[in-house]
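One chain is shown next in structure tokens, namely the form predicted alone.
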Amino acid sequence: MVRVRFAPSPTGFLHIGSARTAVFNWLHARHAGGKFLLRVEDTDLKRSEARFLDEILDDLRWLGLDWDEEPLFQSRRFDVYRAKAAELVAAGRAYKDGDAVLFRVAPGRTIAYDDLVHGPIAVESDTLKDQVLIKSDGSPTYNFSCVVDDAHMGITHILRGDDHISNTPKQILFYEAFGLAPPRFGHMPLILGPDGSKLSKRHGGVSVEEYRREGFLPEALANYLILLGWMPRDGRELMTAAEAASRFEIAEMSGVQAKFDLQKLRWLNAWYIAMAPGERLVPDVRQRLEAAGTGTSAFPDDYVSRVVDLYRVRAKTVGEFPPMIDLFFREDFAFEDGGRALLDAPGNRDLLAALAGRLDTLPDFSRAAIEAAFRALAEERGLKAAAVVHPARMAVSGKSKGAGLFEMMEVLGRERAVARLRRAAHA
């Protein structure tokens, strides 16, 4: 059975590159009907923090990744690593240097393996020095603890970033020293910024937490991470993680470095926002409005959902909703620059008062009826419809652009829409 693992270090937030590694390991496990395991690499006791682990695990769940067994913690296995190092010393494969333990690297041999992504890779042992297994403080080195734990966990495939290619031949030597067959290794090219340099904050957020905070949906971010290393044969780009898992093949992964394109991610996110049911977005939108100082407790979920439906095609992230829709939840909304001047233009206040009177007596306050009232008033006054729409939009929303005015007024309801028109007419 396929058994893969994701091994985060709880010394910081979940990096986008690490999240991609987790996604591809999860895809392979789910495609093969295998197991996706977690190992917490917390051997750096000074820098490891429980809050970072909690955040990492929460981010994985948020992305839709589930794991199959209880996580293994390296900080609880120091005695195991020391015992395994002692086995190699007893076998003459390692030696003590003070309190440290080092592995003897035999010269004159080629360490070769078939990388799942890059194909054949070979390294000469003469280029490697003796490897530290246990440091003088009694803690294990990364490469040694990895091998001990991967063997213990029964890991069959290791998918990780290209920055680990130099570690693989060293780890293969340790497997051989224990008389074990190494797992299959695959190394994914690192994610670069759009300019070809190392991905950094100047290219956008670099942690999953930052993208969550900005209002990216988990299915959009997972979808984009999948595209940074693999695409199905039919070239389809929009797919859930579950859909990708059903079609994923390691052999089809790209060996070329992927460039992180924030605009592509925003496009994907906009698509998922447009497709999401209104109720799916309501809790997040409410939370963001509250955080921005706009209370929503007086409004039911179905009202919030209708508001979201008006603006979903305009938003690239959920974080963009509050400044666009706060006007639906408060009467003290701000007017954009030039808004008051539009209301003060000759004839506009009289026009708004007349419009308010007509809308107040409509038997049906639907968008179609509202539009008919606008057009009838414009026709009677010898005006184009826009001459009525523009000041009315400003009076109702404080903005010159937004969702359709008649749809906005229908959602606001007769009482609030008419009150806003009259308030503007008599200001």
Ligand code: GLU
The other form holds:
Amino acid sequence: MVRVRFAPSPTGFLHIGSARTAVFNWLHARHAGGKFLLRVEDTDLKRSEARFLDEILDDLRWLGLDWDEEPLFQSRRFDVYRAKAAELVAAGRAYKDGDAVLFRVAPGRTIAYDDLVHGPIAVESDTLKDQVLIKSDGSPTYNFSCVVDDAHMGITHILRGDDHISNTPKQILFYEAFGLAPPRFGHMPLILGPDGSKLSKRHGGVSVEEYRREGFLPEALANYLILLGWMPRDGRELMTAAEAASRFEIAEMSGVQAKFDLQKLRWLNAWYIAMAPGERLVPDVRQRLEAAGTGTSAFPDDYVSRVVDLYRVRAKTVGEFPPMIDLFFREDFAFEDGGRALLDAPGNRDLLAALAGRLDTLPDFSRAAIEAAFRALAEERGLKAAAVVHPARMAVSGKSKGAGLFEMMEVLGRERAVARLRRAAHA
Ligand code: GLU
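Having seen the form predicted alone, could you now give me the structure of the form predicted together with the named molecule?
To see the whole picture, the full complex is given below, headed by that same chain.
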């Protein structure tokens, strides 16, 4: 049975590269009907913090990466690592150096394995020094605790970043010394910025938490991370992690280049925002409005949902909603530069007053009826429809762009739409 693990060190937020590692291990487990396990690599007691672990677990849940079994904590297993090191000392494969324990690397060996992503890899043991297993402070090295625990957890496949490629031959030697068959290893190319440099803040963000905060949906981020390590043979790029799991083949991961493309992620996010059910977006949008100082408690979910529906095709992140839609939740909304001047232009106040009068007496305040009233007024005055629409849009929203004006007015409702027109007319 396939058993894979994700092994974060809780010394910082979940890096986007680590999140990709988690996604692929999860995909392989779910594809194969195996287990996806967590191991907390908290051997660095000084730098490991509970708040980072909480964040990492929360980000994994948010991404939809559910795990099986209880997480294993390395900080609770120091005595196991020491006992395992003592076994190797007793077998003559390791030796003590003060309080440290070192693994004896035999010269003249070729350590070879077939990497799941890169293909055959071979390293000469002559290039390796003896390896520290237990440091003089009694704590294990990463390579040693990793092997002890991967063996203990029955891990069959290890997918991780290329930054670990030089560790793998050392880990294989430890498996051999314990008389165990190593798992299969696959190393994924590191995620780079579009310019080929190390991924950094200026490329968009390095932690999952930053993308969450900006209003990326978990489906979009997971979908994007999948594309940073695998391209399905049929070329269909839009897929949730669950959809990808049924199609994913570990053998198709080879040769992947991982350049981070924020525009592509934003495009995916826009698609998931467009498709998301209203009840998914409403609480998030409310919370972001509140955080931006616009109260929403006076408005029912149904109203917020209708506003979101008007604007969802215009938003690439949920974070983009508040400045576009706060006008639906407050009467003291801001006017864009030049907005007031448009209202002051000759004839516009009179036009808006006349429009307000017509809308006030419409039998039904539907977008179609509103539009008909606009057209009728424009025609009577010998104006183009745009000459009425532009000042009216400014009066009602403070903006020259946005959702369709008639839809906006319908959602605002007769009372508020008419009041806004009158306020502009009498300013
Ligand atoms: N804690 C290690 C890391 O975050 C795990 C490496 C591994 O998967 O073996 O890089």
